[in-house]
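Take a look at this one chain, the form predicted on its own, written out in structure tokens.
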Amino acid sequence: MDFRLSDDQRLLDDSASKYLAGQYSFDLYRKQLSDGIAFDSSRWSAMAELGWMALPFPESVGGFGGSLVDIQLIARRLGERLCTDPWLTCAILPGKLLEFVGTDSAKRLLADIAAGTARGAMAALETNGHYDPGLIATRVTESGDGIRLHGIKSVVFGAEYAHVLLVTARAQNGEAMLVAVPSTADGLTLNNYRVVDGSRASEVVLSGVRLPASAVLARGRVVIDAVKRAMDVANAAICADLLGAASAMLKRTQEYARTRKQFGVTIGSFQVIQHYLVDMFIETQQSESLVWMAGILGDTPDCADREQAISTAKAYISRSAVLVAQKSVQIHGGIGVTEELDIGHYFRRVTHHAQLFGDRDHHVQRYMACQQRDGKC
């Protein structure tokens, strides 16, 4: 398999790296944490001008027709910089959900997201669902030309910055539905909170939210299939984000080991430290291969090939990135977990992302289930 980047991808990677290096410092990250925010409108507009919102969507809705690897290139740089802007959760994830649903109303909303003029948030998981979007307790009551929504959606990332929530629910006959709920709708309550990596999430409470029938974007099996595929896209990006964070920790730890002295010599001269650094390097290199494999093999509507590629990468890097973080903290010692040093913040990020949209156990089980089905969905 050829993992080499094209000329356009190298330009994209280089521009993302340079933009974030100039616009998103560790000091800015810490300020956002203290202010309780994870979003900046001017930076969002700049990302849209760079084409990051339109990148992975079809040209028919104003996109550039980019690939899953293109998404991963940006996600890796976001992970390197500890960037908490909800690019993945307010643009890519809801946008891909709308793309995979494919109805006319979904495409119109997708065009606004691709242009950077609208932000969405996918509200598809619930308290007892355990990463399964098919377990839906939220209910839709239809009457005349309108609907009413009742239910609670858990851990909806970026909801407080979204203009529209893409809510999964079930009709009275059990049919799955995808509903576009404006963030200003009466009966909609967001309980917002910060998660461990500094990003923001919400519990979404739908208390008899009344909407026109046109708010229903799709019905039937296509809804669940589209959510699962969108979550796989998100997981491929998360794997790249984890790779970026792990690579940044390795680089910083190598620099620290070359400069920190004990007993009159640098700690990098100690054999145990050298072994730790080698272990971190090996884990990072192996993770990188799996990340790009997921980007190439996971960019397909074939659910069997996609699920196996994505789950292989996520299961491995969920363990690998955390291992790199643990050794990085151990080499740094006590300062590795202080607020003033970025290493502890990287540790939080990889801990969070390793659980996001499926932890290691979930993806191991999904891979095994796919194997038992002989690759059939």
Given for the second form:
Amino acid sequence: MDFRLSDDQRLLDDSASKYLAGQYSFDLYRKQLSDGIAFDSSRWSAMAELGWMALPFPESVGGFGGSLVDIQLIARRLGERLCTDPWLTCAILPGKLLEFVGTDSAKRLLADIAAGTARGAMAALETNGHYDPGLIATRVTESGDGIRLHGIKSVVFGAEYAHVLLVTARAQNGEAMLVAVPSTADGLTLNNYRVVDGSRASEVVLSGVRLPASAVLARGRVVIDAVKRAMDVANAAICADLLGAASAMLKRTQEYARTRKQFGVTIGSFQVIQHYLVDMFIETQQSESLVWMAGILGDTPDCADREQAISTAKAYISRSAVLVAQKSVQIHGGIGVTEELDIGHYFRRVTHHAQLFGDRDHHVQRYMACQQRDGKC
Amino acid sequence: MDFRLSDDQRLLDDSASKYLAGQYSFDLYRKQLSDGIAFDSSRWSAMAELGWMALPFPESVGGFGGSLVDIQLIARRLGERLCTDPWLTCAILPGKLLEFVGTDSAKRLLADIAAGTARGAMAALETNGHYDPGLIATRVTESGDGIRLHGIKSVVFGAEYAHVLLVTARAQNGEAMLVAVPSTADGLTLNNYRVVDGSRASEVVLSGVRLPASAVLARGRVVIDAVKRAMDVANAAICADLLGAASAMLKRTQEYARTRKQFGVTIGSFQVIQHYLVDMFIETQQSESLVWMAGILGDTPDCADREQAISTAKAYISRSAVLVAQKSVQIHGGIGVTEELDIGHYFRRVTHHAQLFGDRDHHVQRYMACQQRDGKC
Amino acid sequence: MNLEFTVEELAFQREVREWFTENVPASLKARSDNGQMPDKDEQHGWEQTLGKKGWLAVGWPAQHGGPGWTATQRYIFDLERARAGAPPASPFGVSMVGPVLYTFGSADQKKRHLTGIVSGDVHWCQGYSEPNSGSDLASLKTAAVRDGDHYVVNGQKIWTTQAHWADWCFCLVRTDPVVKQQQGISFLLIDMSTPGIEIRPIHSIDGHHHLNEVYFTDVRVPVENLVGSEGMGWTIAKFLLTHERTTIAGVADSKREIERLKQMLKDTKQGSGCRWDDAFARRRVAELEIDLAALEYTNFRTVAATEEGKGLGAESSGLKIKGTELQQAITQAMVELGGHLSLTWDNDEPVGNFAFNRTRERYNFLRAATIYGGTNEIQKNVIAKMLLGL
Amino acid sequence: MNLEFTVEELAFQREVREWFTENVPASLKARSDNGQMPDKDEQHGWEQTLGKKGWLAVGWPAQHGGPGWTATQRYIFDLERARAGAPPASPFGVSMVGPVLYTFGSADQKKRHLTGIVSGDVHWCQGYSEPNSGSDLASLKTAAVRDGDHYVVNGQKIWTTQAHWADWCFCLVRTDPVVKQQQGISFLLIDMSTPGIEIRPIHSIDGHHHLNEVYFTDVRVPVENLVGSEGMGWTIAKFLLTHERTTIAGVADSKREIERLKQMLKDTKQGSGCRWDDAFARRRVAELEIDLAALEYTNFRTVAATEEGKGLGAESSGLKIKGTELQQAITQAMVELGGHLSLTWDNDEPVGNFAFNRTRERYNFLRAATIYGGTNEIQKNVIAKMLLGL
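For comparison with the form predicted on its own, kindly provide the form predicted in complex with the partner chain.
Now the complete complex, all chains and molecules, led by this one.
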């Protein structure tokens, strides 16, 4: 057993930390928030140059063959810094979906994403599907020379910054398909809005979008399996993001308790505040343990092991990060519920990520399903 | 809305409180515990003279027509004093079962119980039935002149002090029956043991017990319905018992926190201990509110209203009394886990009553079932 | 013991319910059906509607312009108000400065101020907290120095809810900097249009503007605006803390919110069924309902004790703690049970069930519920003193 | 990062597992399958079996008679021990006084005492707490007054686990009543057969006798039984608190208990199915398993840090808090999920599933888990000091 980062990982972690410290800030975040923007093309290029887009993809598509832990290292730093750049949703998530789908056309698209020259977005969930990517009402009809898409994909993160949307739909016979829809396609409308962490998502309305048959990247069971696996990768990253955000909140709250005075003493001198901080500290420690567990055990095509590892981590961390966030606000008092201070923004980020691709309840239930299947998928 | 006790109720409450203060004590309780006894015939007679056996039964059988709240007033005092006398299990529970069954033979038996001359015990649950009185493996076979009983009724509280056991069984055609089995019947064996609160229960083994047909007190749906309703009465009393025990623990723990010194100060000066006590106090207050709610709204033959009221109260109080009990032990430290002090005994009593006839989990599920039926039974 | 309303109370309930059905504006109801708060015009318009009916200052005795209701009637009114989807009245006028004025105020002060509160025409805010005096209110520094017929006020208040909507502010100010903290504090009424007052908005994490900083620079306040005498401020503030407890637990709104959550789950499809089909979701709702029942009946006991004229002690102090915890738990369940539908923020068009889209607002807003009016930790300290006889 | 055991560690695990399978007495396993603790003969017999194999003092370096295992090996050993249904070794000899002696003891003390601990032949108890010195250990009063070649000990210890089973007791005693509290405390080894020692049993709420009061009246202890020098007692006590953390979280036993609970639910019929069919029961187990996973991987991190020779700070102090909370939560689930089967106490014959009949014992016993060795509240105070840099 070894929880040490490799030298490469330490370098990656350091560079992510330093890059964000230098190029991102709370003021920048707030400006983007008020402007309704969650993207910056120069930062995107810089991140690509740092290798963040290529990081976890196979060398055959120009990637660096990095691991899930590598993804988590960056995600944790993004969470720590409140960064809303759509690295996860426009590069890692669609990229992993393409990798897991594994067809030639998917790989060609993945190569562009890994190179940082294209951005994607996964359009898999729908309003009536809760977190289940198998519940698809969007229809694809095939005619001789092409296909048409009808339906609405819901809360598609990063869609407005994507060049291509990876849309799941069902054929008349019920078969699932993954379709690459260019953002410029006729009949495609994006209704964009802000989401809870300050980043952006869209309702993707497909009104008879016509595409050549080659737009179909994959069909059959592999589609839903790949979406689930990509969501598991995302959840491993989300756990790390939650850890980064919760750790930052704990650090700020410790500092606040050390310095804020009421009744002539620092509030950190009150035993109840001390015990709150200890509870938060312990939760953060335990969360970190499960982040790495998920990073290591979740990096496998075996769906039983993977689902159990990811759901264990997400079920635990989504609860504990929310507890840390709530206590941080409570200890800060009034200032904690304002837009002025970063604490309230971390609070929202934690709320968002705790239920992004499944909250505790969802993942406890998935864990139970894993147990009932007794290791089989 | 009025939460005041009537003058009669105040008298009843006072007399119960005074009687127990005078005739029962922690030393007596401990002596009975070590002797493996949970009954005293002179106290039983005294309680009968005080009218406790007749209290909640119709005047037509010699009762006083008292209410469910009246039962709760006594139960609360019993809980407050750790009293293990089988008043609830040998008088109220079997008596209410007979009252709800309502046949003539049941009423005759009830009259004896109300008079304090007979004691009963409800033998309804079985080892494979969890808390569901409908799950009955015990068989009754009918022949020309009588019946025979085969089976085992499980954890029958107060059985060894009962003159008659009220046994549920199923006929060959699946119909439920309630049978009065005299404690002297051939083929009846009681395996007696202590239960968690220090009182007594038995496995009731029926090895072909032969009885006249007149021993069948009732048959059909009324049997299970009456058992359920009697268990609801018991649960209203149990809630009050839990309140009495939890209030006593809170009082002792407040006193301990006021007087026990560590680090040169009373432990009540520590803010964390103070907040524990406040949480315990609030839980006790909220529990009391639901005790009276259950006493009033649970006193109805309408099963939907009754089940919702009882399950609301039991679900809440079984959790909160356990919390109070656990925190009381924790604040007392080492002395709290010994047999020397009453705190540990209250702790066991709360454990026991919290799951007697259904723990929180069971009652939350029953509450959900009430909600799903939308007021229908 | 008896948990039923009397015939008269039931008739009152019907009357109130009918009136609400007819008089709550559709726009107000639509907002609350989606868990949103009214804007200034809606809130003030609604309070004026209540004022015209004589149902705004519901806790006041008849001689001061209240309806003279019993505690039970006030409780019923609040239940029906929430059920109808109407917001609670802003507390600063009717629940706070009003009772202070009819209890401690001069005849002139009563004459000048009570009518405007009862009618809903004049709006108030509360100037208590300061940047370094949050939980430790007694350390406040805003100074009121006597200068002839005026006090000259200098200092800064913070967390002033609706200061930007208010005509008047009731303030705790320090009139004596020398004596022991609590003793130097006075209760002053300040016209918000007085020169020298600057309001700066504080934006909350629910995305809205409720709170403000209020700066006082040489603000001249006539001495007749002092309530009671100099140094009585702390006594008045303590009086307010133990006043009116029949609605502090927020039972009426929590009941409505749970009903709304159930409806939201039933209205939201999941595959061929709906979110309400999920037994674990139903269990979460059931556990909230059970907790709410405990709070509701504790509240009933407090209401009944009030009817009997009994003092309110630690028994009712738990209501605020449990009530705010439950409000937070309900909104958290709302956010979480909505799944990704709860993650949208500024969408104008519904994403699935619009009510889920807006759950975050109330969830974030209610984080303050365990902070304002004395944090729950401070409340527990106070109760502990009573319990331990300190 | 790597969570896999090495090939050598896996081989070690197989070896240990096989040995346990062959050597755990059936009676011991039967007891633990029902959640019961061993009696004195079983416990001591088992420790001697381990001692013969050289696997009793598993945390000790090889030069003092330990197996010289790595932290990972010790962790694996503990996992397999619990899995096999064997009880943990009594900590007083192998985990407490042993390490104290090989760290602070004289050559003579090592020679005299270590062998008996390693072999499981000599049993120890711990004389720390006193009636008025529980959480506040530094206020202890038991006096050891020098008289020639002896200390004369007078005083009373309490909560002395297994004093009635022990040959020796290691005691904190006050050798200097004048200096500041902590400074006057010394660490003394006392032969339990010395005249003047009286043991009185304390019965615990699980119905058993583990604890004792120990009275010392003019007990003469040879000066060579002082460990280190006079006044070093507090230093030694603190050393023990931070020693050996690889098993403090109780992960191995909690894993076994959860597996046992699952089996109990599967083995207990309910109608035509079993208790495991209840989705809410399964959920409760799942939530415990998830909490246990968090604890287990945190424990792994501590083990890995130990392997790297890193100091153990606040990171591992949470293990005791979370570990004991989880032990209590598991036993509470066991009691509650058994329904009325868990309410039986002294039945000899099974009432349904006998394992459920005995759940109450462990549940009651484990109430002490958050109290002994410093209450969890005291543990949190200590961690808070580190976090806040106090």
